[in-house]
Amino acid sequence: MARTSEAAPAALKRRRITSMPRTVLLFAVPALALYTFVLLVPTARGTVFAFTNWDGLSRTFDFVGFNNFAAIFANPDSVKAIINTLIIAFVTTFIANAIGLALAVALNSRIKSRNALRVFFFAPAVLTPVVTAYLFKYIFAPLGPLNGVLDAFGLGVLKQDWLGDPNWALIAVMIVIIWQQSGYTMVIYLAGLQGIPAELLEASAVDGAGAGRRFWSITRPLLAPAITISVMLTLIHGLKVFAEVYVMTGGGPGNSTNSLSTLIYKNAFQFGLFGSSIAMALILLVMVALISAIQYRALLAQGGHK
């Protein structure tokens, strides 16, 4: 009897074991099939028309092969969308994260202030792009603040058409990018930080190693993930960046801030190009997916990881 009074339990056990993975897949299939309806079905669909000359209405299509594909490369304005977005996306991940790591160093300090200056930081990644991007258009409008400001300090020679000159339009986007960027990597860097041994610093400081020293030596190592995670999140934003650009520039002065995803939006709502803007959604997915596994294995390895 006692072996029995035993073995039930266990079997009872081994039973519920078994069973977990089916409960946790039964709780699983709402959000998959959510998720297969919303994102997996769409892309396969859309998939099928960047091979066509759907033109967003009709019932009708031909299937063109990769001539949407060909086109998109043939035409400067679609290259200058690439290389823009390419430029947007690694300058803006590097003086972001940049900034970001300098303020999440300086504010890791005991100092009183540190609680209200992390809030004053973190404070523009709050606001939502386009509020950013609209609160910018004023700021950098040739009578705005910005031009107002210079002609009181006597730099009038400085003032510009920020938005309106081609030269001055992608530089005046990506502050506004790194502006907000730049509080959101701050958190994520001041996550790491405390995470790291006080006792490691410490003793590091008592052999003779300096304040330099001691970040790259210690602190550099032991942030590798918040550093891999920061650049991987900013890098997807500067590639997928719409708000900023559409609200401040809409793509000009002439071609000069197009990025891939405002020229998308173009060519699909406003020219009808549903087959080639999808091809072009295609090519972004491609970018991001690609260049955010190579940062990523990149990073890890420097760290590293495995």
Partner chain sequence: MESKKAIAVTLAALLALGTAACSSPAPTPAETAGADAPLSGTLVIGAYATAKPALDPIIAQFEEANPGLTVTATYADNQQYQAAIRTQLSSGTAPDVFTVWPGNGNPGAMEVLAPTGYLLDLSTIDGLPALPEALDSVTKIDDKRYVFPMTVAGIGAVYNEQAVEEAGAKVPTTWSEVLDFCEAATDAGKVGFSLGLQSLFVTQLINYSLTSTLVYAADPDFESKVKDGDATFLKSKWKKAFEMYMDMNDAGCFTANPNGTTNDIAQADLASGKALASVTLTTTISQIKALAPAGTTFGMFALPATEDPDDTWMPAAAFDGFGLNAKAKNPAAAAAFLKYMASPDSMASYATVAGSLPSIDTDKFTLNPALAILDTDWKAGKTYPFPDQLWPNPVVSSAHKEGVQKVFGGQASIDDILNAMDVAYKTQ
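Just so we're clear, the structure is a prediction, and the values are computed from it rather than from any experiment. Positions refer to the first chain, counted from 1. Take the two forms, find the largest set of C-alpha atoms that superpose within 1.5 Å, and that set is the rigid core. What changes on going to the form predicted together with the partner chain:
- In the core-superposed comparison between these two forms, the C-alpha atom of Phe27 has shifted by at least 2 angstroms.
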Contents of the next structure:
Amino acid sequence: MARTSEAAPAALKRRRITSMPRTVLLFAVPALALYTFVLLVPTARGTVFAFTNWDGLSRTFDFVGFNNFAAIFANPDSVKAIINTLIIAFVTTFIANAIGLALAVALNSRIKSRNALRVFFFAPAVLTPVVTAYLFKYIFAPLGPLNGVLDAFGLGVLKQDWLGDPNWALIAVMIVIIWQQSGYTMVIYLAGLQGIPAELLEASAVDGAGAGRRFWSITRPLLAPAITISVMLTLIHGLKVFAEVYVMTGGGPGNSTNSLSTLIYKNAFQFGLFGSSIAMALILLVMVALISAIQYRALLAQGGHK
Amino acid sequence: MTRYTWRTGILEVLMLVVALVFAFPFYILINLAIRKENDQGSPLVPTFAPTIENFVNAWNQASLGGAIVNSLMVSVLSVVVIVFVSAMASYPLVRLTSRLSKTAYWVIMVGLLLPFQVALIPLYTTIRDIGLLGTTWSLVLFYAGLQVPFSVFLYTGFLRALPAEYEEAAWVDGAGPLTTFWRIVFPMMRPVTGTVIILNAIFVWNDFLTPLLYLSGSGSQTIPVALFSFVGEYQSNWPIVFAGLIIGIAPILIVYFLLQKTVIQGFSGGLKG
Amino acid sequence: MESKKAIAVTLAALLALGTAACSSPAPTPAETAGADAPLSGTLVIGAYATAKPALDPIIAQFEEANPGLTVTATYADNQQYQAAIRTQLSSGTAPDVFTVWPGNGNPGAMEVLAPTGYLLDLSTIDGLPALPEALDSVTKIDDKRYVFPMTVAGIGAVYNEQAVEEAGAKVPTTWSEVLDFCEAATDAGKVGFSLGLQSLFVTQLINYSLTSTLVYAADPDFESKVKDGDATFLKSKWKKAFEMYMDMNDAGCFTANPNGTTNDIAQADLASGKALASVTLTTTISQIKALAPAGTTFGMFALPATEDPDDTWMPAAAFDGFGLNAKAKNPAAAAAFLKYMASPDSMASYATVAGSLPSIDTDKFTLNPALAILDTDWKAGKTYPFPDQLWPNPVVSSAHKEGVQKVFGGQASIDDILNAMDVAYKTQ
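To complete the pair, please output the form predicted together with the partner chain; the form predicted alone was given just before.
So here's everything in the complex, that chain up top.
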């Protein structure tokens, strides 16, 4: 039952069925067809626009080469959106995974409320982002509940104009994303933890390993697949974030919280700069792909999920 | 680990405190939604004289009934299609060793990364040309395609961990691939099917931008869009707005509470690869 | 070069952007509307959400008068509406009658939509009443009218009469009295002008008010000078206006943390008397009234920018505009509906609900006393359109609105913002 990296190849072999006729691949056709129709073909068609000045409305447009891309990097507001997207993605991924892992470890214990709490902590991930964003917009208002709580606890000095101060607005947005994503990661880690045989941990406890040591040298490596999936999913969510920013701050104050997705939406639908927004979406695509590849390799190197 | 010690007790208290912090937004949401409209008290003070009036008003004014029906239809149909095509696709993608199968797998995985903003506009014109614009079918089609990569990702992860012996026995007994899959493999994948259902249902129910574009002008709406325009109209009337928000998220929360156990099980299967 | 063009055109066709392919020559509305045949079929109307309370009753009456016709109206929030209408127009799925913003400044505005051929020239419709000439600049392009505004809205300082009295403040008629007004408010523990800058459209209102006097009244040709490159925002009184905006901030005129405050909170403060006044669109007066305790009354003054009360102009503009789809599926009904909306009764009822003046003066309209100043200034010609209606693209307005937030947040200087507006003005 112990799953070491040497055991993996054996498992790999066993899961293939060599006698299976190749025609079974037809099973994949409906999925592939839908996927091609909805994502691949339109993406390819859309990509053409990244090299044009199409305004989303006119019947004609001109090809402008790489001008759209150059313009994006020359505009401080779009550079800001790229940086914001990276900050949001990395910070929320790191913190939401740390919190999720901590919650999972704590709830993978004998505490009586564990089942109720598991259900509860995942609930924010179920909420409609539009709802969450409105709720937090209210909570973060200058005279809103959050500042009210800080006052009540005598922490008045910590009060902020959360969404109005450009230095805090992005942090406020990230708090909301973390609130939503922590439960999501917790569930993945709980699943991973439940796959670790208790005897293994007990055996090492008998050997005299401390709790921290036990976690680091036994639990952590065995959790690698869970970490890979969880980090990948939160990272992709962070890189694509839209509703939270759009509803809470609209990208403001003064463009300080725009993400690539909100800027793409704004440029395309408010300014009619379709070419340049699709160029921006391609930059987003390249960023997501690069970061995922790096992250995947890094975790693979640690003996993670294959 | 196996006994409830004083350390476990401390952990329990600590976790309840953390839960309280996480619960704060829910508290505000509910506390205001059950408050009388003219109550000017702090949102932090518990509402002692609750009323359901806001829910009644929100229900009547936001025309949420039709939106809930639409959302339910779109969610159920989309999820059924997603489960059907993704489960089937994952079977050859995992069990076949051919190069073609591997390529197909990676082509689908690329979809996890594609920002759908690029595809949104060109797809809109296609949907219009095939005459589905303004219908809930356009959304079903869109979600079914959009969610294939993520669902195949979950299914293949789970299926890899399933030993192939049972199926091989069936093969030997001369069952065809379709029978083998639907009779033997699909039932074994039940936990991950639960995960796929819940996560996709959550996504479809909550999506905002797509219904906004594809249903616009048709008179039918889904819940997030209905909520968005409702909030726009009743901005400063928070009790009624929050009551509306609660009505809008209730169905998906109920489904989640009913199916919550399988979420964890489904993931845990997928992590054994 | 030729081949590139050819590829572009082919692509356009391939990508189904060209609605030309699927449209057959249809009779023009002028021809069909002239006939007295009863209207039938379905008329589809699309409008922004704010129009709903004013538009719904008119639609109901119109349906009653035309029993053979079914009217479906859909409403969407401003930004959603603008996004949707573009996509729908370019895909041939747009409504027959729909909201079009007069002038320019956003993606749903006339200057953006008309050149693409999606808007019908309204002068082809017989029997549509004439609009005042003052509205031509934002409703016509090359002598063709593309948008029919139902109302004239203004931007002014709405004040809570009881709160002003309690605070012992005096309604200002000069710039220094504005600052006195703020001081009186502060002394009474109130806010002079509530300000919710988190709602992006609010950011521009004070600058528009101040520049209508300082820039546009003083030099009626300023806009065309900017267009010709003979003037810039940076080197104009725009800078002075922006500085005065910030002087008001320094003098403690505004709500604390305006960047984090939404407009509905600002309105609630004005309604409850926590704030004495608020510079706002006249269309919001009815909302503010609805929030206020019974017995509260409101007045409005034009925000002064100089020491001579006679100098003061206010922004007033064609509003609640509607256009007709050049490829309407039911052109006869669309034209008939527009004419119905333009009747004195509909005009009066629309303006009353919307809280503005009717774009065509009519006896049927009873003036709300709070709008007296707008009515006076409008008739005296002491108004200027909202500047963004005349700007060449939406990016200028966006640079302005986000710029105000940036200056309030200390992220940029006034010069940076005006410069960004100048740059945006020249591009495209």
